[in-house]
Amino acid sequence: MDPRARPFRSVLYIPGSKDRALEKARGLPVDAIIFDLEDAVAVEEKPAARTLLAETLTAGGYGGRFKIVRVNGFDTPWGRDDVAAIAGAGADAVLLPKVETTAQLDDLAAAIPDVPLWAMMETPKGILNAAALAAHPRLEGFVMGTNDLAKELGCRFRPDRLALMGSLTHCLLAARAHGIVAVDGVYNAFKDEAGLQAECDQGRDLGFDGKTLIHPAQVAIANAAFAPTESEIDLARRQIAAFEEAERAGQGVAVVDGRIVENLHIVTARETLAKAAAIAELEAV
């Protein structure tokens, strides 16, 4: 199935050594998950913490909801023994972090056969290699640690993140010409509504699937954001009806609120639709 024709709105870091919050997240309206074995747990936590989650995936109960576990990198004493730990639990991905070269998706591929890979890109030489990665036969989606990344481009912020553009920008023209997902970095200050909005918009216009959230609070605004409007499902459906019947009347574009309607734009307006009706379906479980 391809990755992309299911929602990732919504994708919500979860500390996999918290009981409660695993047990809370069932019941969030969120798109994904992110089952956090690595930065979110301390190092004294993270053998219970893998025996946790590995229990608590085995049990299910998270619906229609993406799951994700972000282990250890397999430069540490833990990733490994996370991989072990989570094979046949019922993750629908693992990701990696740090992801830089090809070898260690290889070397993550070996030690997991049947679950899809994902990739956190949040150093330099990984954005450099993004292409290379995204092309990994294994690989379904990016993840943008832009905390990490900002850290090691030693660049300050801003809230329209110039610093890191080009970064995102180049995770994203990779995904998109291998056909992975690619979500979008976190918004820190969780509180910050207008905040959070103006970075949900900004990268739902570059193009992300969704956007990584910190806190359960975010939820609604990222899921809102990455949604097709209603305005642009109808116009989805009046650019189909309209081209279809210039097609029957022997014409290759139609006209619709004064634009040009050709077949690039047909595919635009039949991905709106499919996206719509996947977000329904997902809210429906």
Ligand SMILES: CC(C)(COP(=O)(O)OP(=O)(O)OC[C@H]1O[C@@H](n2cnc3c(N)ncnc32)[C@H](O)[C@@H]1OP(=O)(O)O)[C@@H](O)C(=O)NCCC(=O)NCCSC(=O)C[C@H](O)C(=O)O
Second form
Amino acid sequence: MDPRARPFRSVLYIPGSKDRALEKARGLPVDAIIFDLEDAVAVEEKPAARTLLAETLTAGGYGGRFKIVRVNGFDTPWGRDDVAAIAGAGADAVLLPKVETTAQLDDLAAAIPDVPLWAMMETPKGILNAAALAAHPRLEGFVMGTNDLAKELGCRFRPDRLALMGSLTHCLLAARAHGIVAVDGVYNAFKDEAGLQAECDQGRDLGFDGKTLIHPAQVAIANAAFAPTESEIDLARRQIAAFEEAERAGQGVAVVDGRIVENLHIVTARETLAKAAAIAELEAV
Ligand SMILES: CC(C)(COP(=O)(O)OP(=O)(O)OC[C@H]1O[C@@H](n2cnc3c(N)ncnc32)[C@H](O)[C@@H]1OP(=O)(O)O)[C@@H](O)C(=O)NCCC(=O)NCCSC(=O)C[C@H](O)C(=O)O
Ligand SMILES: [Mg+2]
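For comparison with the form predicted alone, kindly provide the form predicted together with this ligand.
Full assembly next; the chain just shown is listed first.
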């Protein structure tokens, strides 16, 4: 199945140690959840978080939300135990942090044979290897780790994310070349709605499927920013109708709102309608 066939507008991190947040997420209108065992969980809490998360996933109750578990790296004392604990618990994907090589993905793939893999893109080596990682046969999604990446680059956070732009677009190119999902990084100032809106709009303009989030207050903004707008849906319908009319008249080009519409625009128009339909289907669950 095409991993991009379902929506990933809002992808909420939940620390695997926080039972209240794990419970709350069962009612949040998010497209996907990253149940985190890595950086959001303190070292002393890791074994208990792993057990709590395995029990929580097994209990279910997350409806149509896509369930991703971020395990610790296999170069830590916890990574392999994390994978063993969540295997068979019903996760839709397992997310490996700080991925740099396809050998790391091979290692994870061998440890959990039946679950799709996702990769955190957040180190310079990982970003440089994005094309090879995206081509891995088990990989279905990239998540940008913009905090770790900024740390590694030694760059400053700016509203326009200038220092990160090369990495963001490089990973998007790799993801699109290999048909996998690409989700943008988090916006840390979770009470700053205007800042989040601007960063979501930028991520959407770049081509990301959605945004990773850290707080429920961020969900509505991401859901709106990464959904097709009413005017985009209306335009898509009119482009398809006009193009089909042109084809019936033996022509390969139509004109809508003063702009040419060719077959390639119809591909985009159909994708827009398919995305709107997938969102409606998910929201009906
Ligand atoms: C940022 C927070 C620490 C804020 O927590 P808190 O002060 O408790 O928030 P609120 O009191 O406003 O919470 C209100 C209610 O919402 C629930 N809640 C809060 N956060 C979440 C969440 N993420 N998911 C689900 N529910 C959540 C609270 O439980 C309250 O519920 P109730 O009491 O019933 O009203 C906190 O939001 C938080 O811990 N966020 C997640 C942080 C996280 O996961 N960080 C790691 C991922 S970021 C990262 O690592 C990216 C990447 O790797 C990189 O390098 O960039
Ligand atoms: Mg990180």
